[in-house]
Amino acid sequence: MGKRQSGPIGRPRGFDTDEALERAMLVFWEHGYEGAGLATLTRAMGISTTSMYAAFGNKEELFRKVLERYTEGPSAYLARALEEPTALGVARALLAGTVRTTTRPAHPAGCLGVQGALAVSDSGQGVRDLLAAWRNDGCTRVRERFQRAVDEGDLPPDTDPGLLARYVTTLAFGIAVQAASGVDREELRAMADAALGNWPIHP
């Protein structure tokens, strides 16, 4: 009879799936995907290499199951959002969601999908891609949103929705982007009220 394993394989005892894909985000978000190295994810997760690809799968497959964490969480502002009765209502809710969640004192400043990714090596190529998809993806949910607006009159008939989504999700990326630079919540509630000064309105 062979001699018993005395120490644990695979993964440790009273390993939590939804607590190392919390600590997992939070290293993504503060270092991005190629500064988010093995050694600090494992670490920072409690369990061993061997463990996070069993669990898990490879670094770009815990990036994805990652990225759906945050969407869920985080992120979540934005399908709450769309929910708002009015456009106008829509844009103050996604701009306000962005400020608080990018400016949040116990988690790392900026977006994850914003700045995750923007520049990488070959390798992170397939990661830059989702990020690019994850972005377009809201952009296009804010679109539908608000052609339902120009469609139940709440928006003039003559509005574009589409350049009007990109124009509210391009202010989110780049608040998200300044609060990742140090530029504080007050500032930016500021200026996304700025940002919507000018408004369509029906003449």
Contents of the next structure:
Number of protein chains: 2
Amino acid sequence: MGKRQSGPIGRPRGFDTDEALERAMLVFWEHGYEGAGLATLTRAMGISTTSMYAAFGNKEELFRKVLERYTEGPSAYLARALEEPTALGVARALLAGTVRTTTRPAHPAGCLGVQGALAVSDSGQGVRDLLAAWRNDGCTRVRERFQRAVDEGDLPPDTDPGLLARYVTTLAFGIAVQAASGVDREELRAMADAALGNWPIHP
Amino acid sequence: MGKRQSGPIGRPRGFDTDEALERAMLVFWEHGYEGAGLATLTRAMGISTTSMYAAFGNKEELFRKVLERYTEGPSAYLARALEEPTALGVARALLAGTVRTTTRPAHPAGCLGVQGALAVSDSGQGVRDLLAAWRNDGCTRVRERFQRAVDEGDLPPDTDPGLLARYVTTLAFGIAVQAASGVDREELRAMADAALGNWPIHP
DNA sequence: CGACTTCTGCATCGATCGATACGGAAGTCG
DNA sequence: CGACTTCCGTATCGATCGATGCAGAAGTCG
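Can you swap the form predicted alone for the form predicted together with a further copy of the same chain?
Full assembly next; the chain just shown is listed first.
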């Protein structure tokens, strides 16, 4: 499957897998999983449907690989944010990264993890569940980071890490929807800053 | 088109338009505009495709009428919230209504206005723009209500009504995404309450 | 070079997409 | 009743959906 070190093989692939994945990511990002047809995808990737199936399996597996790439690429701000020294820093970095990524010029507006497959037909529920798990995983990682902040005394002892994580990720998903609606980057940035003006929230 | 008062006509329609719209609304709500096929729609509506086209025009017009019904039905909490006496009451009612509607048992999870057509193919951009306008209109109405609250002294004079409206609607859209991901109603309700713990936010 | 492996372009598969044509059934009038 | 209007069931349209079969081109080995 991957790169052979020195094995005897045949004709090498005529295109760059990484670049093809990048192109496919932009198409899925803009049109969603079901809104992106094979014709549109392969045209953007510069390959034929045959090559796509040989290299990636099928459309759903292509999307799964695209999502991995998205997580380590445009959505990498999440992992970086979790490494901020304070919980407030985490929240700030997370929202700032969300605004930046969902409103980047010359990129599709919004977030692939949100608009990739929110509501789909029966045949797309696998991808729908995949993205729901992706979003919930993000929330879980933020919660665990906030729990650590409580343990370390960075957050008050009466703080509910789950509630706080739900709050921050709800803002992030909401920002993604606003961005997909065409809302300006600066307005979202100002809103995100103001939303963290009182910190932390508590029940 | 509509009801004749006493004119000479032929055979009356054999199904209830309102009930057919209600059924169609549930299908669009669950599967989105493009994820809902004519076969699924008409089966749920209990009519044939011919009857659907005769009564509603085409799929996009059907969706437009469904959206009107959704606005005056499941999403009517917005109009009611705007009539609350205080800006905080407006925000509270809006978020409470969002949580209630997006997590109602025996109903599709999430919000039709959000997941109906966030990312679509080229042929669906008309509906995509329609829903984006629907969301932005909701934000505008909240902003105008908050502006009134500033004028009346209900909100501090240095409050930015647009910022505040963007904050509340971002939370609402985020709640809709969380609900579509399967997040529990009580958790979202607690989060929404806590989010309004510090009020109002300011730049 | 010649055997071998893999990739790729073309054509096409059955299924489904949204949308219609047609004709008979069903109901409302004079 | 009989003329007229509308509705509806069946069958089907061309286009597109995701997914393959096949054969030849292209590259890597001995």
